[in-house]
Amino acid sequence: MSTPRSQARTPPAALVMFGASGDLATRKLLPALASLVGNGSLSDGMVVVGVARSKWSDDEFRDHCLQAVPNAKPAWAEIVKRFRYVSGNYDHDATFLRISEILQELDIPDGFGGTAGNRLFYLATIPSLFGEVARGLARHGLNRPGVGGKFARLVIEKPFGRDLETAEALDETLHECFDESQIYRIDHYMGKETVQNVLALRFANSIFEPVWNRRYVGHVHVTVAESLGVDHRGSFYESAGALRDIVQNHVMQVLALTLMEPSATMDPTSIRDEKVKLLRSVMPPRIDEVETAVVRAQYTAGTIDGQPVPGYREEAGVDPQSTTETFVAMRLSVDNWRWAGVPVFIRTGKRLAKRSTEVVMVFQRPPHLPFAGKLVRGLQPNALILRIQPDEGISLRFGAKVPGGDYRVRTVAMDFSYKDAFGTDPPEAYERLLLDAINGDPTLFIRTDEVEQAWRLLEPIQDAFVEGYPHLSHYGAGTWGPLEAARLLEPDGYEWVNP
């Protein structure tokens, strides 16, 4: 989040990035990092130490990051100078010695000031490796602050595990070497601006608060798009695919917000107590449930913007006879008093038409029109859609009355821009979670009895899916998604609303 430089800046830190010379360093941390130093949100204190097996030099890496962020103000240049690298790998002591050898180095005040034993530990490599570096650290006493330092945090990327077991014994593993507290999980969703103005429009606005309930909510929908394949992810798309790569994760967490009970305070504690609540209340379709409940797909070849693509099969990296979902949609209900008997509906694919993430609330209908049928004629049912990208915004819907003699009625929305009611585009979501990791805020961050109850309620689809069913349907790249998506929606005569 952007931060005005009247505001207090974050304490002196040491930023130890491991994976530094990787993809989502140089794409999305380094730049989230420059912006935060443009805008005098960080201390002069600062400092990035790049771990990574590149065999680079301090002075390789500080081109690295200034290469990486090309636009970047004049300040960013400044601390980039400060910046450290170790060459090493992450099994490695030597690693880890060398480590610890700069951080007290740099706890040291020089012109800039000094880290002040503060340290932010930023896993940004493949999952294996996450027990791997806590270990690493724990050895080293890396998992305690420095002289004088009054923090040492953990942040690790999703995936947290690849299902219930596995997530279970990262957490036994990273909880050896950290304290719960001390782990600040990362799903960069949580970061959106709209994801977080779930709470703001719920809580804050006396209008929705009482129509935010079974009485007035037919039916809600969930929707993560992408019009982007696989690309050279093929290989880890396949041990992947939609349902653990996006529904675990993403999916989980935004439905959390949305339909979680109001909390005391808006306190970390109180927040993230509430999101779990709502999660154990969600209630997944039984194993004997899939094949009604659950379709899952995969995209053919077809065309996006114009331009022809190839089928998931075709991609690099990717089993020819592969049975790996791409797409996955479902019909979930949540068992509280609030949402009892109103049905969820998710849904989550590559290639498909556009890219847009939404949560859309449509409320049931009047119980009466008196107007006559062919007056209102298409009329959509209220909704209320909350767009967390790309075009960030709220989007009201309602029937209003059609100039002219006759008084026909029809769909119309009322929509609210971020760009266009702040005068600027939101913050990148890395920005927002980088800020708060390091200022010690785990409010965005997925705490373990959440991410263990997300797979819980996924565990008997996954079951279902190694077992082969429900059937993999196809879809072609540049729709919607495979037909039996739609059916999903028929029995309760919903259909779903596209972007």
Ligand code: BG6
Second form
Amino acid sequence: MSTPRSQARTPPAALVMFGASGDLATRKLLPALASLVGNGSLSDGMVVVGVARSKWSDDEFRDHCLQAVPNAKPAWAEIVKRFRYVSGNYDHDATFLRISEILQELDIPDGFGGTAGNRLFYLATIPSLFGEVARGLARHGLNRPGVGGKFARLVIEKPFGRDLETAEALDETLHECFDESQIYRIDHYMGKETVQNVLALRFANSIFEPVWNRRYVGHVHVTVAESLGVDHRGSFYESAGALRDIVQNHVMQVLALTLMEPSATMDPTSIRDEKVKLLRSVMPPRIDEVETAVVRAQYTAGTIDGQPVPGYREEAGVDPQSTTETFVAMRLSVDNWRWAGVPVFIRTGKRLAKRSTEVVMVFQRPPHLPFAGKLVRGLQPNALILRIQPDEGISLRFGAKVPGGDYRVRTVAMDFSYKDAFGTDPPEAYERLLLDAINGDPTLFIRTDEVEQAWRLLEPIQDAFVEGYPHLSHYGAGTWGPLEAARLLEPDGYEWVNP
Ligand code: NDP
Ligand code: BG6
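How about the form predicted together with ligand BG6, since we already have the form predicted on its own?
In what comes next, the whole complex appears, and the chain from above leads the way.
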């Protein structure tokens, strides 16, 4: 795993991980922590307290932490020896009393310095329990730092509600227990280096920003394509679907960074103010436009990387008659001075041909081509392609003369690759986000008004889905989605840029 080139060590703290036996903790959080331990980013006074229902002892939890990261550096095994575990339900006061006792013990300086009263509560558990946990923490005074401590923070995972109403209700509960400044909402896309690089590309260079507007950009695409299916998360996905799972959060965050106005500084308030301003300008289709401006679809059986895979309705935990969408595409507009009239197309789906997240800024065609038509046939408009994953990098697509006697022009690309330029793969998103949460930097976390605005703008589409339109199309696993997705762009004369 790669090393974030950082930075002073974090302050000491107890990281209380609700859902410590779960998938997210095991596959993402523990490996990210192990990597941070391995590169010396964490204080020696850092201790994890796992919480879940599984009836584990401290030692069983420690074994779980070791097994979750088989290739960790030796420092991981050392720090894991201090980890603690609480088995319990979140609706039992006994669970929080035990957590409180353990935290007080850990605060006291020992050979490693102690956790010094600092607490980070990470809700990596099922979303219906977020409110319950926040209330339990507040009831036991755990919404404040321990003696001598500087912070008590609550980190929560998506989904933040399932629509505007439930998101507001969740926020109301969280705000009864914690101040907004203590709440760190994670959208792991914000932890991806290449998502953050959108800001560097735009604002650390002078050549892009002058053309980053309606005068030069013809249209914008955002693609979040996955080749994976729903895996073992079928029953969760049944109640989510692609709109809630990916569009409301990951796509909207990427879009906001790509299209927002320049922020005067990188301070958290300025960046988040600009993102929310942009989200307020995004115009979703009206309910009567959804039929033509939105596509929803579900995958059927197909082939990925030469292997046959089942259709969505055959996946474990999925209703054989399910109408949950595994693919969504739509046309949006952004009603502000910079982007008026520039269509923004977004699409996301599971079991697509390839895993790829990209933003493509497609520029307008030159007003006049002096070359004979047949010499420039097939020439594509200029495009700047931001490859968020995999193969992180940036490509600039342009026309170049083909060697030879005439003026044949062909589309070529200039390419920047993260790996080649920096000699390393970008670090995992959760490493950066964990570090920022412990250090108290909220810039990459999602503020309540962003969450609510993203839900608000999707409301007409959610309402239409409930009413049963647009009709549910189908696409074979391993393709780029249904034909309707290609047709979405036809009226504007565009086509998707497939990676
Ligand atoms: P899992 O179902 O794998 O894990 C849920 C965890 O919560 C388990 O540790 C479980 O413990 C614990 N738990 C459930 N109910 C209770 C209860 N009543 N009392 C105490 N503990 C309980 O979920 P994930 O890890 O997949 O997801 C966790 C969160 O992270 C969700 O909000 C999800 O949306 C989000 N997320 C997950 C991602 C992923 O890749 N998995 C990606 C992005 C976000 P036990 O089994 O021991 O009872
Ligand atoms: C999660 C979704 O938020 O993001 C998953 O719940 C999805 O369904 C995942 O697979 C994609 O993340 P990444 O980092 O693999 O693009």
